[in-house]
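Here you get one chain, nothing else, as structure tokens; it is the form predicted alone.
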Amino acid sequence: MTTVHADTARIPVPTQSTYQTRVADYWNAEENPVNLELGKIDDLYHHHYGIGDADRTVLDEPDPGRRRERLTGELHRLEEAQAQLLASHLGQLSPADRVFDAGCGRGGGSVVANLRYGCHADGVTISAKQADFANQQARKRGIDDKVSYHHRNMLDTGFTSGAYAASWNNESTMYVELDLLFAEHARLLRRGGRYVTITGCYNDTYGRASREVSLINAHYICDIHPRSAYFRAMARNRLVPTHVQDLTQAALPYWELRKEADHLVTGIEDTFLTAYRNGSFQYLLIVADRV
């Protein structure tokens, strides 16, 4: 097992390419308020976006400090709703089961799964800084006997084959090759195990990736895949989709509200809104069984 230390500069990055090294460097340096300020509310740190109807009355708050506080809280609520939706599709899990959180970020998704099912969780991130932070949070919550985070590559974890009842990626598939990723999930999942992803993908019917998709790629140093690539790669790796849900419209209120949060905006908000509205970009939930 990789030992996680606070001094991330001394830890070899478990990468497979120069690109992955750049991604690790990005997340080791990242201190974005839109990730950190929201997580401080209840120590659930999510590295994804939100879904559902937003309470836009927060924008009418006359007191600037209170408006900022309410905006932050509402965005966090929408992100938590997204995490709960993903977790609700992980299947019938028991406290004895083990789940795998691929690209876990600062660890919020694994905590959600543990609180919901009482299960064991292993989160993997290519960022040593994120793994260290997430393990500190697990110790703070007193769940470190069941929830652990590892500085490993989600394409080659070294974990035991067939040991997991469920696994997922939450907005992290765009950093890797899908065939390599799904091969590792198929190896780790037991037969009949459940895989879930929520991801942004470009819409094949639109044509090639739009200008907005290219801007999102550049902003996050990622490579967004076409929608069809997910299903082809799953079929090649013994993952059979059982449920697909288009969350694009459900994601719009989050981005509309985030655009109004001056203390959290990153400059990519209008790009997401345009891409969703012109049909070139979609936000999908895909649930698959390992056969």
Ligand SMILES: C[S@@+](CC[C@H](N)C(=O)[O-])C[C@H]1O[C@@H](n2cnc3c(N)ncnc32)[C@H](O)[C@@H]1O
Second form
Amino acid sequence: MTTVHADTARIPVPTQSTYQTRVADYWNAEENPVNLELGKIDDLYHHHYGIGDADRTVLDEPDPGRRRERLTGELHRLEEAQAQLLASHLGQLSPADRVFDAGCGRGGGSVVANLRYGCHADGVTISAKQADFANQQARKRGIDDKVSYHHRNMLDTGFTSGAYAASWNNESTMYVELDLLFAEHARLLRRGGRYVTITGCYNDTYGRASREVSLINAHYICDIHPRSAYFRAMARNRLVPTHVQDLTQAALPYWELRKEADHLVTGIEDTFLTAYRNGSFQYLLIVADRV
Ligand SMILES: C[S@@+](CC[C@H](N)C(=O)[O-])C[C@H]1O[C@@H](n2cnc3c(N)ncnc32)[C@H](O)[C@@H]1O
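Output block for the form predicted in complex with the named molecule, input the form predicted alone:
Below: every chain and molecule of the assembly, starting with the one above.
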């Protein structure tokens, strides 16, 4: 029997669940200084965390205004290092290639890929406001002929199958079911294409999600997956890991410094530090080939 719902015609575009609408509401309303003030420095807007050793001498700056400025700059440098690390794993890309930035935020990751490889990029976000903002930035930079952002669901993009040489999720996998996500990446990537993710995941060896992991879920309205779930879902969706890197230790200096930045803190800093230090949470880079 075929059942046709009377309200089929009212399904919103992008197709999304009530949960996804709440996630979109969150990102449409989001104006955190830690995202906006850092981005303003060079118009590279990242909504992810940073990696690498921090220059903590910025904290010794006696002038309060200058101290704030140097702290903001240093956090941005660490976020930029994270974006560059991800981009460095996208494979051999040429200017003719196309990449897919799943859950693209205000667009920094696609700009980084375009500047590095000259490639075309399609960013997708469930937030209409983010997509508009990112497209404005691309126009301002004069790269809008190659880089575009779309208000769509990354689980169901409608883009052409096999059209992409590389794709990634930078801190956006925790909003979706991994099997649905990886099925869409596998569909979009050409054979031999590259998939990369940097993500927080809970550590299976801890047992289940810790109190801190649950607090992070509540803070961002997300659902952090265990590390094991990534590899199972990749194996089921033609994505074969070629490189895995535990970035947990490399992530600590960023959070330790951010905690000191009174003008940028969001209140979740100590929770991240505890989660990383008690072994319940990991910051992971996974690189996979589409076979
Ligand atoms: C933490 S931000 C990361 C943004 C970006 N990747 C970056 O590194 O700057 C999470 C992003 O995932 C997006 N997102 C969450 N669920 C989504 C979905 N189902 N489809 C598309 N985007 C989604 C949000 O709109 C937001 O842009």
